[in-house]
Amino acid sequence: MLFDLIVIGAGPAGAAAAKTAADAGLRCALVDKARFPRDKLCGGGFTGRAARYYREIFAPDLPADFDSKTAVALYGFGEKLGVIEDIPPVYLTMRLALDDHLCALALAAGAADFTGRAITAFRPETGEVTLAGGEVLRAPVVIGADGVNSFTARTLFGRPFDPARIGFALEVEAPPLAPEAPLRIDMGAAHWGYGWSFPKTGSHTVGIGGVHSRNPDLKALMRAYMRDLGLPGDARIKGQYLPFGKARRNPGRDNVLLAGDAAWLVDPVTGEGIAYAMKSGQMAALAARDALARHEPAAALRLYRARLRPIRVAMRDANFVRLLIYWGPFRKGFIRAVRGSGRLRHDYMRLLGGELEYPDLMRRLLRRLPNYLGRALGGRKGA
């Protein structure tokens, strides 16, 4: 079967790509080995940035089943840094419901449904995808939005990720907390990582994640975190690789593009990947549209990289912020600065709420950097 575009993976990145392509009038096939709804390990935090992209790509109103929180308890390396109230809303969801909803919107827009169909072969140079059962799909441009263990990336580069740079996360679903319970974020609960406690209607998602190579004892850290939160020790722990850090230098090859987790587009500070997944999926579909309009499918990657530049700049700045938080010489300064500066705490929450982006936060931090360094070296404690 012939299409203009094949999207591999129907999570947030793939659904956004398929919805955008269908809205643009492209004949698009949406392929996923799973039949939706299907579960996925994820804290389910839906930031203000994600809400903005959802409204831009999918629909003007957020799903009615989202929870909304306007308070967070912030911890750093075992110390309580304060409860921040009246923050911009941070939404919470379950990926079982969210991904099913996004996939349904993409299919309703006109994408052809090939979910529940595993891929047995992929020829990037011809855009030929063979499904289990022998059916062959062809398109001049292919988008791989198939997650951190991306089959598409493995086909292009021999492996889906660099084991030395990959993160890893563990998570449990616990009994629900009181409706007024705040979000909780624990920076430093893992080495170069964080913990999260997300109270939701009907559930309480708790997890911990960090750089895999720096956390050989991550399960022990997770057990300790669960004890701190008063969770039963026999709760079932799930694990998943987490591609946070630096975005892929080459998010694809010629007519094959990678989006979302497959392109390593996960916020290195918050670990949130839904927003950049949706936005990169949209950008990849628009790059495919433009390349096809030029009759140059091989130009798709160049056009996509140009569209991705703002995200790559934001992730570069986020990695600098991450260094200020987690690198040993700066850690003490971070704790002192956050504890002593309500403005800094609120800047962090405005980031989660989508009211502040990393380039803006970088400019603010650079103005405060001399004072921050003074705190790190044990200097004066001024705000």
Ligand SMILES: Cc1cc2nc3c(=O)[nH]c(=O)nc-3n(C[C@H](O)[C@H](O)[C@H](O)COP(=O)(O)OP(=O)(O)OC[C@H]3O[C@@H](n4cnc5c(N)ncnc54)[C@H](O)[C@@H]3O)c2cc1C
Second form
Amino acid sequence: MLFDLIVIGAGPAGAAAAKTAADAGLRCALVDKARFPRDKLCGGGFTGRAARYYREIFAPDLPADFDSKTAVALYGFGEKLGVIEDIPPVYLTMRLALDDHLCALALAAGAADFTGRAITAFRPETGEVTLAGGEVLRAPVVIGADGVNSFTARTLFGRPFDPARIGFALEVEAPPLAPEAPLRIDMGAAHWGYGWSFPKTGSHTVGIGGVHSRNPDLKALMRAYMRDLGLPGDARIKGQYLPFGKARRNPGRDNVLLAGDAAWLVDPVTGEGIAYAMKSGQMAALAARDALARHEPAAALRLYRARLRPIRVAMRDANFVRLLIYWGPFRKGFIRAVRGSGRLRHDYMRLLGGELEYPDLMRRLLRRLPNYLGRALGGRKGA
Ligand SMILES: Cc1cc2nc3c(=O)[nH]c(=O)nc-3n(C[C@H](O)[C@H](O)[C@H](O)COP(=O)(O)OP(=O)(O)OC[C@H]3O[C@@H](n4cnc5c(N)ncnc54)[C@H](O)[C@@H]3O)c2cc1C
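So the form predicted on its own is up there; where is the form predicted in complex with this ligand?
Below is the whole assembly, all chains and molecules, this chain first.
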């Protein structure tokens, strides 16, 4: 069967790509090995940024079953840094429901439904995707939105990610907390990483994630974190790679584009990946549309890279901020600065809430850097 575009993977990135493509009038196939609803290991934190992109790509109103929180307890390396109230709302969702909803919206917009169909072969040069059972789909442009273990990236580059730089995360679903319980974020709960406690209606998602190579015993850190939170130690812990650190330099090749986790678009400071998955999926579909309009499918990657630049810059800046937080010599300064400055804490939450983007945060941080370094070296205290 011939299409204009094939999207592999129907998570947030793939659903956004397929919805955008269908809205633009492209004949689009949406393929996923899973049948929906399917689960995905995730905290389900849906930021103000994610809400903005959702409204832009999918629908004007957020799903009614989202929880929302406007307070967060922030900890750093075991110390309480403060409770921040009146933050922009952070929404909480379960991925089983969210992804089913996003996929349904993409299909309702007109994408052809190939969910529940495994792929057995992909030939990038011809845009041929073979499904289990032998059916062959063909399109001039293909988007790989197939997550951190991306089959598409493996086909292009021989492996889906760089094991030396990848992150890893562990998570449990614990019994629900009181409805007024705040979000909790623990920077440093893992080495070069963080922990999260997300109280939701009917559940309480708890996890930690950090750079894989620096956390040889992440499970022990997870158990310690669960003990700190007063959780029973017998909950079933699940794990998954977390593609944070650095966005791919080449998110694809010619007519094949990678979006979301397949392109390594998880913020290493906040762990946010859903927003960037949706946005990059939309950008990839728009690049595909433009390349097809020019009858130049191989130009799709160039067009996509240009669109993706703000996200790549955000990931680069986030890496710098991660260094300020986690690099040993800076750590003391980070704790003092955050404990002493309500504005810094609020900036962090505005970043998480999608009200502040990295270029603005960087400008503010660079202005304060001398102060910050002074604190790191044991100098002045206070705000
Ligand atoms: C423990 C953990 C907690 C997290 N918490 C948060 C959070 O609170 N907030 C946040 O914003 N982000 C969070 N993230 C990151 C977030 O989950 C991801 O960034 C996001 O899911 C990326 O979306 P995606 O569409 O790129 O990939 P995915 O959601 O992984 O979707 C990929 C899809 O591709 C399909 N697929 C895979 N291989 C194939 C194949 N060969 N053929 C066909 N289909 C295939 C899969 O079935 C899947 O449906 C967390 C991640 C982890 C691991």
